[in-house]
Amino acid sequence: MSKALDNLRLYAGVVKRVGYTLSIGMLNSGSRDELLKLYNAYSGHPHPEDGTPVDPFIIPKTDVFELFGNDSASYEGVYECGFGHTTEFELKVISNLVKKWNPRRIFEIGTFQGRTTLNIALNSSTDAEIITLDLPAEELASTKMDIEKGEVRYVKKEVSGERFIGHPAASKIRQVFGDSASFDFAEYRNSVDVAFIDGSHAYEYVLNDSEKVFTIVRDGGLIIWHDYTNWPGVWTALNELYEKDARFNGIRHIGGTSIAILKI
């Protein structure tokens, strides 16, 4: 019965958001940007570097049952999502992956409001350590590489990680700040069990973050990327890594989500 209610809530939430987006939401520039991204995702898109056409989603698919079977995770704020957030289903997938891997150290690039960070904390062991890296608003004009224009609003926020601040699970979470292109990852080398990449969606940043994270995840660990099907920079970078770098040819796209994963 509870599963049916969960599905009904999910359906109602989707209908509500779609109705809003296609009506008064069109008055909001953010809503229009999101619709444009969705259109681009399913109509093809030129390579962000040289403009040549690319096949958007070439990475092989896997599904949640192959990965972890039944849902056994805990959630908070799962139905509270909007632009810039993981969807309800994606948050559940990430939470279940964390629960299955039982990581002792997790590294996240891109804190935003901390909704995913909090749910990672809720599904990790009591002795787990979660490091979450976010770009402070004051460094927006001095990033080492260009970020996407549509990302500026996610950086210009009053509080980073507001969802977990003051929460009991926050004791596991350590916030660090900086530009992932210049941040020193040396102290985390070969020590991370699960990494979540959801920082800048610009092509060069996705390549940078993927390379940096690969150096800190230990054997047997897991890398999770968000927005593979949503942002051209993400799918172009991941497609390139999948096709041209043997270290990344095990990447898989989780069906029904914008999540890609790599087991190290």
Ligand SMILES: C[S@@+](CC[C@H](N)C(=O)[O-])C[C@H]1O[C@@H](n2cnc3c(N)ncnc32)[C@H](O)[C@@H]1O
Contents of the next structure:
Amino acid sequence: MSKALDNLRLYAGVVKRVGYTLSIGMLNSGSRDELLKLYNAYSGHPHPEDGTPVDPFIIPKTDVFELFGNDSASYEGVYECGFGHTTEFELKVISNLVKKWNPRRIFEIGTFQGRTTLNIALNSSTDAEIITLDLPAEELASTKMDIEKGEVRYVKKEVSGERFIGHPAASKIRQVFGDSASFDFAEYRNSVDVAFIDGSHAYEYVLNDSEKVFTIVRDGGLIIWHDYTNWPGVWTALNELYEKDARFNGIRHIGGTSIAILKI
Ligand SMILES: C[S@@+](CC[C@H](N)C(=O)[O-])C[C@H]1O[C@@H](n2cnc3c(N)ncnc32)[C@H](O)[C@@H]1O
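Form predicted alone done, so how does the form predicted in complex with the named molecule look?
To see the whole picture, the full complex is given below, headed by that same chain.
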């Protein structure tokens, strides 16, 4: 009887939560994010014949243990995770990839608070240089392409990189500012060991950023994308690159994360 009551309470709680999210909660950006996640979880590409959803994540999977064995990285602020961040597990995966790859030059598109930037700095060698590009809030209305409405709040912030500013590891980090579609990447050509793409999640931007980053990552380097399974613009662009562009045929999706990687 008490089990039935527990289930009833759980059911009532879920109904209340969903009701809130679908009504007044729409005014709350956190609830809108939850809705986007729900949409992403339940939507797929409809099958052309019977209309049933098809899993849109076509990129073959790889596994963290295959990639780097045990967790050997060090971290800071891993659990201080909120909207716009990599998850705790993803941050650990990226930190371990960096530790294993031992890059000298890392380029990140999309700084936000700098939580991933800081952990990359903590897990790279003392002589490593981390360049992180961010769109200044004042340039929001003049980007070359349209960014997603849902990501405007990550652009509009008082400070870019607040998580690393003042931290001892910040001496390895260089902030650069601009729109990734018009930023001049020429000085980084063929010199980057690891690139992390986590700027705009709009389809056109993911294609742009992937193309630009391809010119700066050296042979033997690594490209990491965030949000493959979270934003339709990201999975549509990456699926297209994987299927149609031989340079991207080696992309792999790391199981249990929204991260995709490619060794050049
Ligand atoms: C989701 S946040 C990045 C999160 C961060 N990489 C992390 O792991 O914590 C996206 C960032 O990309 C930036 N951004 C969005 N559009 C951009 C563009 N066109 N060029 C450069 N940066 C952009 C935003 O200002 C924001 O800081």
